[in-house]
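Coming up is one lone chain in structure tokens, specifically the form predicted alone.
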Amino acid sequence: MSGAALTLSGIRLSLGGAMLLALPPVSVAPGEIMTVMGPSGCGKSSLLAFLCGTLAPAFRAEGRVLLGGEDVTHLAPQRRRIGILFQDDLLFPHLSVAENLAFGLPPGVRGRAAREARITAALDDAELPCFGSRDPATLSGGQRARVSLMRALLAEPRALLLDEAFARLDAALRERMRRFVFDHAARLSLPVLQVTHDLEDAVSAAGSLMRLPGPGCAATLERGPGS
């Protein structure tokens, strides 16, 4: 379990000496879901990158990120523990489903039985047992989504980010998605940042809500409509 809160602390990016976006101090507990929500172009996938540690050079960041009263604010991306959920879900072709989840696993798993019997545990929580040998384009989008989960589980991240991680669900398949992702990150105490357009995810998530109106203005940070 994580038990560690998600805190940013003066978060401002700016691009080419214009302010992108200024956040007020936010702290997302463990077990929380936040969702920001914000026209396109008013920076959310870029906050998510930068709480990744991934920011292109271009941008000018300020602020600290901090997990569990650590700051994070500048270790390389492999160390600071926060998983990603993008739209797509970013399977390599070339790996079997079980191939694809060790890829998440820790260094610290070591030796062929641990291993397989992570992989075998997380395939029966994805509800997908005896998947492991099939590759992943004879999945579902419902299911690569959970393999996708899963492997990001794996690597025992401390916090959550999704960047539009429902978007390319069809209707029926993404309220279960939004559950099972929201349940697993509950049960785990990671406390989850989403970026997303659809307000039904806000609903769903029952969280805070920050809002961020566009290039160069504040963001609000509101109770959520699901709260």
The other form holds:
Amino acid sequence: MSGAALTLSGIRLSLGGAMLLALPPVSVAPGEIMTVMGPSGCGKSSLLAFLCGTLAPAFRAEGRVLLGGEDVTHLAPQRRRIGILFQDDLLFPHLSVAENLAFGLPPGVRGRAAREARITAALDDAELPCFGSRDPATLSGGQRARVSLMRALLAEPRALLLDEAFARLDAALRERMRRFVFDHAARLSLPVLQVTHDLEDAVSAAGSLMRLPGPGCAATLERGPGS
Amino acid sequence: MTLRAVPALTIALLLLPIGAGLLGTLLPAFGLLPAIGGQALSLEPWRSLFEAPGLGTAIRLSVSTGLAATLLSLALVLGFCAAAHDTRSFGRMQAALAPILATPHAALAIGFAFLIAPSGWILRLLSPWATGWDRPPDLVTVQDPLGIALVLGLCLKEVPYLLLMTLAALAQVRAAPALAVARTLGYGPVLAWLKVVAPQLWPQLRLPVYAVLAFSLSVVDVALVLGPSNPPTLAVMVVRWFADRDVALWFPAAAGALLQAGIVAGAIALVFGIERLARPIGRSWIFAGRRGGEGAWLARGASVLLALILAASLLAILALAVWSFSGIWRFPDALPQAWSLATWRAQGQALAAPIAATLGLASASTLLALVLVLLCLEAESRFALPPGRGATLILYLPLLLPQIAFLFGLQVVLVRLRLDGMAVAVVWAHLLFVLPYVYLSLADPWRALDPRMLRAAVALGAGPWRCFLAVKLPLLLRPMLAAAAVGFAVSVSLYLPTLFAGAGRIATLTTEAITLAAGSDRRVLGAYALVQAVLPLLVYGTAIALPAWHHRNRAGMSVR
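Output block for the form predicted in complex with the partner chain, input the form predicted alone:
Next comes the full complex, and the chain you just saw is listed first.
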């Protein structure tokens, strides 16, 4: 499907004149999972918001975000095709499970039958067959997390960001969900960037790891890919 | 009197006069009002109602202006929120809204008439250089037969009201993260808002929209100033009959008041039906997954329209001031040739009594409402009585029923009890409208109080009343005063309740201004309407300044 790298060059975020975070140039290859770790308040979530294009205007940001060869730094969020999963699954409470998935499915898939077929396939893939008409509020945490991933993937993203996506799940579920997300991203050869403060997330991802120190210091790339 | 009984008492205070009033309108509508000779049940009132000249036009006018004002205001507000929610101006809007909301309808309507009249400010600013007119043109702008001026005048007040309600509801649904998700899924800002946020907002917006609809369909004071006069809207027609010397007209008037209630009920049912129809359509619209574009021009357009509405309100108030201080002011001149205090000097004495009456009524009804609401909320939390949907509906009842449908009947009852024209009757009538607004603005801050703070107080040995007086009330000083300012503004703006419960003997700034609006002296009218507009603004300013001053050494109590 995709197969383009996510490249970040010279990214610096500041808030009210104070430097929040500065990244060394990094590139996340298709199918690779890069982990960014750091204490809370170090600007991890702001970094992801900057990559999505939803950073609050109070922040000042420098640097470029490239997907393959394309510079997406100044594109509106909806034009970037960068998917994101949050700690909360953020399924829309006014829509059914199927309607949530239809929300992600591009409008190019035309006709109710065609759209329903894609949604049914996605539900099967998430091991949630026949869940389409359910109210998302009646699903378990793990089920909701899987629907949320499917919704993001149906939108055909070119890169996937994870904002402590596994933090809310209980320990037993967490490793299963990691495998589920990482396997899907690998199958679609998406570059994945996750921020977390759980070292297990980084170990399980088995990609490169970047540690963010406190606010104001430059980040260091600790471990190369595959090491 | 125990605390536990306060909620029931409050509900009785609302329901009793409304129920009695409805009955007091219902009986004469079917011929029963022994005091003026209605001894037997009959359909005669309805026959004479339907034979009244111009009734069909009056009904058509009421329905068309009421629906147009409501739908236009709602579309503007939702359009603005959808298109401009991620612009910088959106956040600053709330501060600009409050002063306009505090301004009574009547003052805004009168000021708006000063703007758009053929000899009004807008044409003065455009003449003669743009229009070529050196005398007021022969146009009908105010009181036009289609009711366009009435619709626009209603929008001036309803747009800020619905916008405020939308902003309050937005705080309850977690809009920002949902919007971020929709944007990363490829949706443009406008469609993201309409598909993700609007459906979640609607349940909280429904009752305010119905209240706006009921108000627009049955408004009297604004319609007297801006609406067509012959025939007028149904509500105005009915009020004229009630005010007529010929008491025989009370019978068709009572029937007309019930018809008005039926029209409001029908319109609410219509909007409800539209909502039910729109739901499946909206679902398949969302299902199809269209993303929409930037919507940049839409955002700009919606912001400009909203800014125009707000600017018109501010200009309207300014126009009142300019006219009241004007000396000689010939037509195409943009500003008076000479300024003068003559109007104020001449009216100073006459203004004192209505100012005193307005202040007295507003203070009494607001204070009473505040005490009742605080005790209700305290009873609610102390005895764990969650207010059900029924209680919310009862609170909205005075706002959903056309005032004319129960105020005449209430007057009949008051006359029987020899209470008509007494201050206590007028305060009670005001309470019907003040209390719901005080409750609605205080309930959320009350429920948002940090319960751990109270647990800490209890653990330190404070009893329930000490918790109430020494912890809750001081913590809630800011929202309490804000709610009081809202209540005060509502009371100042009331026209029909003062007129009917006061039996025409109690003159407030509002009733005087509306009476004067029928005449032609803009300077005097400007003075009355300006005082009417300024009083609630002063109270509102105090409500902001007082807690800020009181908490000046308490950083934890400052507004975030």
